[in-house]
Each structure stands twice: as structure tokens, then as C-alpha cells.
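The chain below stands alone, shown as C-alpha cells; this is the form predicted alone.
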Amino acid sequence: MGYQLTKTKAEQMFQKLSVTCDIFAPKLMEGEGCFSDTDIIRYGKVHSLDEIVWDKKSDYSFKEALLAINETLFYFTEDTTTVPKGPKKDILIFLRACDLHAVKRLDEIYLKNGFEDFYYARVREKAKFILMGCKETCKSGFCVSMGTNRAENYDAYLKVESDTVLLDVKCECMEQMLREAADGEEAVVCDVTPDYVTENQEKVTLPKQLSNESFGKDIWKEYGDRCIGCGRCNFVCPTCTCFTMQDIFYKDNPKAGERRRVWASCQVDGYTDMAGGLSFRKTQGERMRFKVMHKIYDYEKRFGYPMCVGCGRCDDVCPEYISYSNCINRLAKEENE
């Protein structure tokens, strides 16, 4: 159901919700960019609508609100293990349509891929998603090509227009949360339709005839010669799901510690190293090939649709100006030659 509120009233409701929920949204973090004296738009807890960056795509995705960059799985001593408690509060995440499609990809990997990830599941069941509209396309995104420019499975949609807030609520529990936050005051009921882009500057043609022969193309060596293996493309990607494990032993008691899982990158040297000196993807070209083919070929063969949602963040962040979208277009073009 759609509602129209004054921004003042919406802000009051937001303040009340922030007491009972952890609210994550893209916010400007001044001076915290990768380079000195640069800012970054990244997800963090917010306590006001004015903290949210509405007019620019975030540099990093919502993913770290569901899947911590560094998460303790359990604490151990010589003879005991203790699993830390999960989140107590509900979680509200503001995100755009392409990112909401990425949630579906994360759910496939962590909940429906033959087993359920306990740690992801307990955070996921607390999470509700509030859609942010896109009035204009971002520069590098190609969500229209990937069919992720629209999303219907949001719990609520929220749009701020000057002193007015438009809200479309689909989830009954979200309705209840908002009624409680409204403190008995009725909002104006109206039709609210989310803003979606219908055309991007960047357009991508997905290759439809990829095969095992595609893994041997010269294009991978070309891109591999340029890639420096920094892994930044993986960390900004809303659908990359790999992690590694670390056992931390405390200095004051080396027989106690904790096991953590930490985001990992398939582009970083050593990612595929195994005991016995084995390593499956030794060159950057092989790693680039794995990443691209996993996003548009391997995942689709398993789940029926591409893993990539076309957010374009990997193109934005690459220090070597390697364009993932251009790579896909080249693969499609080579199919037709």
C-alpha cells in the first residue's frame, strides 16, 4: 500500500525504527576512500534519512550488511567451542533494484546450494529490504541489459521529494513496524510507483553460445597481462561469495582463540593454493577467465540465470581500467565472427 508523509513525520518514524532495528544504507564516509583525502560511499548504520546518499551509486554494495567482511564463527579453548550470538535486532537495508537482485544470488549460494549456511541464514531471516529508486542511470551500470533494473520483491519502497516522503509497503510486518512508529497518526494513502531506469549508457550483449572452447580464447591472456590481481573487483561485487578461514590464537593464552571467515578474492595470488604445492589458477589470465565465466556461464548453467546483476562497480573500481562489461561484449562479438 502506498503512503504520502511529510518528511518531518517520516523522520520521526525513522528515528523510532532505528531504536528497534539496525538500519543500513549507503552513506558518505569522508576521507575513508582508498587514496588519501578521498571520500567513499559505503554501507553503514544510519539514524536519519538525511544520512543516506540518494543521488549516487554506492562504491561498495549492501553485501557487508548481510555478510560481514570479517566474522567470528566460534571461539575455542582446549576443550570447548562457543558460537557467538546472532543479531538481536531486525535489520533494514536500503538498496537499489540491481542490488536487490543480488540478494537472490546470495540466497542461492548460501541457502539453496545443497546446504544452508547457519551464519548467513540467521542474519538473513532478520533482514528486510527497502528499495531506493533510480531516476537516472549511473555511468557504468548495465542493469537493463541484465534485466535487473526492476525489482518487485522489496518489503518497502521509499522516495524523498523535498519535504515529502512517498512510501510503498508490501510486507505486513513492515506495515506493523510503521504503524507502531507512526504512533497512531494516519498517513495519506496514495499510489506510489518506484522509479526505474529503462536505458543505460552502458549496454552489454550476453554471449549465448559459450562452451568449453571459450575457456581457451586469447582474450584471457590479454586481460591477464593488464590485471594486477588486487581483488578490488571481487570486494565491490554484490554477488561474489568466496571467503577464507583464519584461526586466531590469543597472545595471553595460546590455547584459546577464535575462527574467523574473511572475504576472499579469486583474483589474488595464492587463492587456489592447496596442500602439496598444488595451485589451480596460476596466471592472472586464468583468474580473470574464471571470474568472468563464473558470472555469465557456470552460474547460469546451474541456476538458470547469470550471476552478474550489472551494477558496474567492478568497472568503476579497477585501477587498471579493465572493463568487465567490455570483456563480455568482446566474447559476444567473437561468437559472431
Given for the second form:
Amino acid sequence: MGYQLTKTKAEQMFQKLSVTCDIFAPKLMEGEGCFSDTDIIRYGKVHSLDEIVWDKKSDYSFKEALLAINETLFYFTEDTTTVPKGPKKDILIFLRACDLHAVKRLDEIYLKNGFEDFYYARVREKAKFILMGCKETCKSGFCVSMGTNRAENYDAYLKVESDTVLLDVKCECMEQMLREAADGEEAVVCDVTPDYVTENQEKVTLPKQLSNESFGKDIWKEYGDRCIGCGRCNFVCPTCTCFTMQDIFYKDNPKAGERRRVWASCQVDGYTDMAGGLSFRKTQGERMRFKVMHKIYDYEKRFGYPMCVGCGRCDDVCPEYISYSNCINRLAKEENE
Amino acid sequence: MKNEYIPQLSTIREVIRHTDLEYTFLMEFEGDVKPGQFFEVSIPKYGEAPISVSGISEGTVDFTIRRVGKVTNEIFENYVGDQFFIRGPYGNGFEIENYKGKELVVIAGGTGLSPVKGVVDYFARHTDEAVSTTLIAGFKSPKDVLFREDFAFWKEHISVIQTVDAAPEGYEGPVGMVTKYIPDLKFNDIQNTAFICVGPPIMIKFTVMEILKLGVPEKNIWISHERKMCCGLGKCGHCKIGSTYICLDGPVFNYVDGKELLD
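And the form predicted in complex with its partner chain, for comparison with the form predicted alone?
Following is the full complex, with the preceding chain placed first.
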């Protein structure tokens, strides 16, 4: 149901909610950018609507709110293992349409592909998604081409318009949360439709004939020569899910420690290394090919829809100015030549 | 919901030393396991490694481990009565049914024999269930030979060619790569054959080339892949080739599918 309320009232409710829930949203982290004196927009806990960055795309995706960069799976003490406690509070995550489509991709891997992941499932169960509309397109995104510019499956949509806040609430428990936060005051009911873009600056055509034959293309070598294998494209990607296991032991008590999982990148050295020295995809070109084909071909072959949601973050973050969207367009163009 | 990442403690019942680098550990385990499946074996502080099952008995599974990395080095410091953490079994494993009534040839290189050892064992104990069973096993040198006792048993029941890549002078027995012995294989009906080939990627490549030269249909060949795996659960991504997760869809593949798996 759609509601209209004053910003002041909405802010009061928001602050109440932030006590009972952990609210994650894109916020400006001053001075925390990669280079000196630069800022970064990434996900963190917020307590006020004003903390949320509404007019720019976050540099990192919402993924951190569901999957920690490094997560303790269990603690060791000699022959026993102890699993850390899961989140107690509900989690509200503010995100845009492309990112909400990415949640489906994370679910596919972590809940469905083989065994259900215990750690992801217990966070996911607590998570509700609040859609942030896009009034205009971001520079590098190509959500329209990927069909991810609109999302219907949000729990709530929220838009701040000067002194007014518009809400569309779809889930019963969110309605309940809002009622509790509203303290008996009735909100004005009205029609609310989320903003979404219908055209991007960046347009992408997916190649239709990728196969193992595509491995020999010169394009991979060309990108491989430029790529420095830093893995930033993977870390900002809302759909990348890979991790590596790590055992940590405490210096002051070597009998106790923990096993963690840490985000991993298929572009970084060591990703395929096995004990004994065998490794696969040794060149950056092969790794670029692996990543691009995974995002627009291999994943689709397995699950029936492309993995990439067209958020464009990988293009924004590449220190070598490699444009993944341009790479896809070139692959498509080569097919027509 | 079960937390698949939590390993269980398993006691080492017995240790068989094959060579300086390769030991077999008989570990306590209750549950169904198939040859070709693997476990994540771990020691706190050193991490986890995927290890194939090299033998299955009542109440135990065997892991034949080559000392090549952080985890395996540490495992070698542990002996009978000590414990490791294990979780599994994972992967599809070999289906014995696929090889029944066939002229079966198993070709293995080095520790590649471990995952397929259960299949060899089965047909050595049930010789009437296959038309014939041949094992071609290659090791680097005479001192690298694994499963000596098993070989002695197998030689009594099935046809065995146990070769070494190189041997000191005076060595009696087959010398040369496994591929050398493939052209001489004789079959009653080439259509009714089954080949299993397990070993390092380069060995699989050349072995399959030789098998195909005999006129064996691709669908009669099975291979097993090895990859880095952090989870064994289809999550961590390290073992993925194309759209295939080796940990979930493999590690055993019929060659018709397996040949499409290119890195």
C-alpha cells in the first residue's frame, strides 16, 4: 500500500526502526576513498534518512550487508568448534533495482546451487529490501539492456521529495513495523509508483553465439595485456560470490583460532592454485575471458538467465579503464562481422 | 538447517606408508560413500584440502594423501590415535553400474589411482560382473609405487599392467608411460568397452587420445577432474569450469561432457 508522510514524521519512524532493525544503506564515508582526500560511498549502518546518499550510485554494492568481506564460520578450541551467533535483529537494506535483481543471483548460488549455505541463509531470512528509485540513469549502468531497470519484488519503496516521504509497502511485516513506529498516527494513503529509468547512456548488446570456440578470440589477449589482476571488478560486483577459506590462529593462544571465509577474485593470482603446483588460467586474458563468459554466458547456461545486472560498477572502479560493457559490445559486434 | 561447513572429528585407525611422500590414512566414518567422491580434510590452523576416498570399509574411509601442501604436510605429522577434521562425502563418484558387463579398462597415473581404486577393487572381487577388467597404473619410479598389497591381490584376479616412467638398470617389469600399453589392448567388442582414466590433466589428455585411436566411442570413457576447492558445496567458485561446478557435477565425468570442460 502507498503512503505519504511528512519528512519529520518519517524521520521519527526511521529512527525508531533503527533501534529494532539494522538498517544498511549507501552512505558517504569521507576520506575513506582509495586515494588520499577522496570519499567513497559504500554500505554501512544508518540511523537517519539524511545519512543515505540518494543521488549517486554506491561504489561498493549492498552485498556487504548479506555477505561479510570476511566472515568467521566457526571458532576452534582444540577439538571443538563453535559457530558464532547470527544476526539478532531484522536487517533492512536500501538498494536500487539493479541490485535487487542481484539478490536473486546471490540466492541462486548460496541457497540453491547444491547445499543451502547456513550463514547466508540465516542473514537472508532476516533481510528486507527497500527499493530506492532511479530518477535518471547513472553514467556507466546498462540496466535497461539487462532488463534489470525495474524491480517489483521489493518489501518497500521509499522516496524522499523535499519535505515529503513517499512509501510503497508490500510486505505485511513491514506494514506492521511501520504501524508500530507510527505510534497510532494514521499516514495518508496514496498511490506510489517507484521511479525507474527507461534509457541508459550505456547500451549493451549481448553476444548470442558464445561457446568454447570463443576462447581463441584476440580480444581476451588484448584485455589481458591491460588487466593488472587487482580483482576490484569482482569486489564491487553485486553478483560475484566467490570466497576462499582461511584459518586464523591467535598469537596469545595458539590452541584457539577460527576458520573464516574471505571474498575471492577469479582475476587475482592463486585463485586456481592447487597443492603440488598445478594451476589453471594463468594469464590475465584467460581470467578476463572466464569472468566475462561467466557473467553473460556460463551462468545463464546453468540457471537460465544472465548473471550480470548491468550496474556498471566494474567499469567505474577499474584502474586500467577496462570497460566490461564495451568488451561485451565488441563481442556482439564481432559476431555480426 | 544443517551447517555443512562444520567438520567432524575423525580418529586415525591405521596409517599405511607407501612411499616417503604418500601415506594412506584409515579414518573413522559412518555413512554411505562411493569411490571417486571426496572429503574436505582439515587441521585447524593449516586449513582444508579436498581429498578423494581411496578405500571404503565398514566404519572407515581411506584417504591416500600425497605430501605436497600446507594441509597435507601437517597431516603427515599425525599418526594412529590422532584425529583430523573431515566433512563430506562430496561429488558424484563412480557408478559401478556403468561398468558392469563391460570390457573395463582403468588407467591411472600416480595418486590418480586413489579415486578409482574402489572400482578396481570391486571388479577384482566380482570378476564375473565384468566381461574383463584391466588396470594400467603408472608411477614415476619403482619407489613411487602405491598400494603394493592391493596390487598383489589384483594381479591374482584381473589383468594388471603396473608400469613406471623410468627405472634403474636391472629393474624387472614394465617401464614407460601408461599410453605405451594402450595400443596393445585387445577387445571382443570395442562398442562394449568402458574406460576410466584418472591422473594429472596432461596424462588424461594423452591417454584419452590413445584410447580414441582404438576406435572407442567417446561415451565409453570416464575421467575425473581435480581442482582447487574451498567449500565442496558449489559456493566458493574455485572449481568452476564454464557452467560446471566440479564439486557438484563431478569430479567424475563421462568424456562426452568432460571434453567440453576447458579452462
